[in-house]
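We begin with a single chain expressed as structure tokens, specifically the form predicted alone.
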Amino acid sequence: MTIKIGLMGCGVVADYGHIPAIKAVEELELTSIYDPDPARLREMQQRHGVGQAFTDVDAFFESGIDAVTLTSPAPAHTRNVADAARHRKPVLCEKPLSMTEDEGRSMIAAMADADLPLYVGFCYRFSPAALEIKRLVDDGAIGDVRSLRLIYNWDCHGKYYRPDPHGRPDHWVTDPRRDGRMAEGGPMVDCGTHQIDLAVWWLGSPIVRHHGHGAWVDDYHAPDHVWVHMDHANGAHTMVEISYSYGHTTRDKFSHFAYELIGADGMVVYHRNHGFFELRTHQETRRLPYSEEKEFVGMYRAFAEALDAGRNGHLCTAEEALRVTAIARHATDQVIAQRLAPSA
């Protein structure tokens, strides 16, 4: 049986991640897309050969789709989910789930009242590297995991860009993509939720305490370089570091992405910059098959199975995602409050 998918939000992540992945999964068919911007909608429809395109929400939901994926900006998620619940469509929603915890709870309640599943698109879980780390931890390959260090420092597309690459060479403007992500909460709320989710998922142990630290390289409301320290119920500790200002004004771009898990009997190290993935124990040092950290196709295969057979697999539930997002937002708010507090 082919499952007909509708997509809401024709932005960058839909273009490079979600739409190609949906089209790569045999059980799924992308039949309808929605966006309030007619020009962007037409461009996406033509580029990906989608049959139906809508700027009207009700017409989109009534176009024969079986389920919907939300790739709209985070502030639109609450309204999108309410519409999906009203039209009785299961949802896979891009992270972060919501702008506030109360919004997230209202989204979960709306879908529960309609007896529909709500999943959140933590595509990092489906990378072969992340799945291998999960297997190694579950198998006890490095003993009890006591410390995790998860890092993603990058420039978030840079501070400036040229809107017309063929125009005046001195015409640079502030990049709206970076500004938009900072307005939605900054790097920990955006990218950092992936790392927080991985730490909880890998260990199978919830966070019982957390504290945020941060720095401002640019003058946003939220910090653009953030750390969160988290204690798990099983006694392990995770440090997540995320930056949107790592070389953001440099000519030559650079990023730093790493997973490091330290256990009583060894360690696992993954460094994207060097294509490096390795297990080290007292018995062996073994190079592991390297893969990129994102995997949209695997996520959509799991979504197809969940829709067909009701098995969640490794899909992130909305309840799990809400807990992750709450930690990211609270840690960010802690940092902002510390900055605004009067000095002693």
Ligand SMILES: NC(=O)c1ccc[n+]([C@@H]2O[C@H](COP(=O)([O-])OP(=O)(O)OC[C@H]3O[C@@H](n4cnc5c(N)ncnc54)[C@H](O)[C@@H]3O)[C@@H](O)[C@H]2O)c1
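Whichever C-alpha set is largest while still superposing within 1.5 Å between the two forms counts as the rigid core. Numbering follows the first chain given and starts at 1. Computed from a predicted structure; not experimentally measured. First, how it differs from the form predicted together with the ligand.
The Cα shift for His274 between these two forms, taken after rigid core superposition, is smaller than 2 angstroms. Residue displacement note: Arg209 has its CA displaced by under 2 Å between these two forms (rigid core superposed).
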Second form
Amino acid sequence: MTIKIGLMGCGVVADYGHIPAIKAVEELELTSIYDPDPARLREMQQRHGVGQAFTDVDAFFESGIDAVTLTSPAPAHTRNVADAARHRKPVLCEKPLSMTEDEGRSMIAAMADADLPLYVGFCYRFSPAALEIKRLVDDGAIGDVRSLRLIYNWDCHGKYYRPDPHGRPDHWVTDPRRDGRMAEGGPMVDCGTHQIDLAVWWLGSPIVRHHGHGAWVDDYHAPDHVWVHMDHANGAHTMVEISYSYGHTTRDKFSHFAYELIGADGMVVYHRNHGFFELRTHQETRRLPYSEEKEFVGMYRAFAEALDAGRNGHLCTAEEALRVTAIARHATDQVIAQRLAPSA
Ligand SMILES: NC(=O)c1ccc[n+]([C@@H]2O[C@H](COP(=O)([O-])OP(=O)(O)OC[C@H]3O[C@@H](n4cnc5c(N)ncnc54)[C@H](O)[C@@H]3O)[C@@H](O)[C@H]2O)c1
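Starting from the form predicted alone above, please write out the structure of the form predicted together with the ligand.
And the full complex, kicking off with our chain again.
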């Protein structure tokens, strides 16, 4: 039986990630889309050939959909989930789950009261490379995993020095998506939640202590280069480093994306920039099949199975996502508080 999906939020990630993935999964059909911006809505309806498009929330939910996927910005998630609960539709929500912990809890409560599942779209889990790391860790391939270094430094669409067409002084122009991500909490809350989630999921061990550090390369409320150090219940340590100002003003772009898992008997190293993915132990050095870090199709296969058979599989539950998001926000808030505190 085909499951009819509705999508709310016709932006960039819906365009390149979610909509193509939903269309690639046989059990799913994208029947309805919603966006408050009519121009964006029509453009996406035409580009992806979606049957029904709405700027009215209730009409969208009453259009015959079985489940909803939320690809709206984080500040819209709480209201979107409340509407889904009211209309009794299961939800797959983009990360970060919510802007505050209280909002996240209210979303979980609304869906639990309606007896409906709420999943969060941590698509990195479904990358074949991430799944391979999970298998290797579970199999003890590198012994006890004691230390993780998870890094994603990039420009988050950048900041450009532009000649002014009206003859006024030249000026800096920031990509509005970068401003949006910084307003939602900055790099640790946005991309960093993927890495924190991976660390907890790979090790199967919760975080018991964490501490944030940060730097302001640019002028936002949140720091734009953030580190979080986290101790797991099993004694392992994870360091996540995320920057949105790594070459953000340079003409030619840089990025640095790495997973490094260090165990008592070896290492797993993944470097996106070099397409490098290797297992090294005392017995062998093995090249592993490289894949990109994002995987939306696998996530939607899991969503289809969850809706059909009630099995979560590797999907991230809202409860897990709430813990991850709380760490990312708290670490960011710690950095802001340290900056504001008078120095001793
Ligand atoms: N998983 C990933 O790898 C990944 C990548 C990029 C973005 N994201 C997340 O996806 C979300 C969207 O990001 P984006 O880059 O596509 O943003 P975007 O700004 O390009 O698009 C957001 C869209 O949502 C619409 N919108 C605004 N208010 C809405 C509401 N109340 N209900 C429904 N739609 C509404 C906007 O009109 C816009 O079309 C963010 O939470 C972001 O953190 C995840």
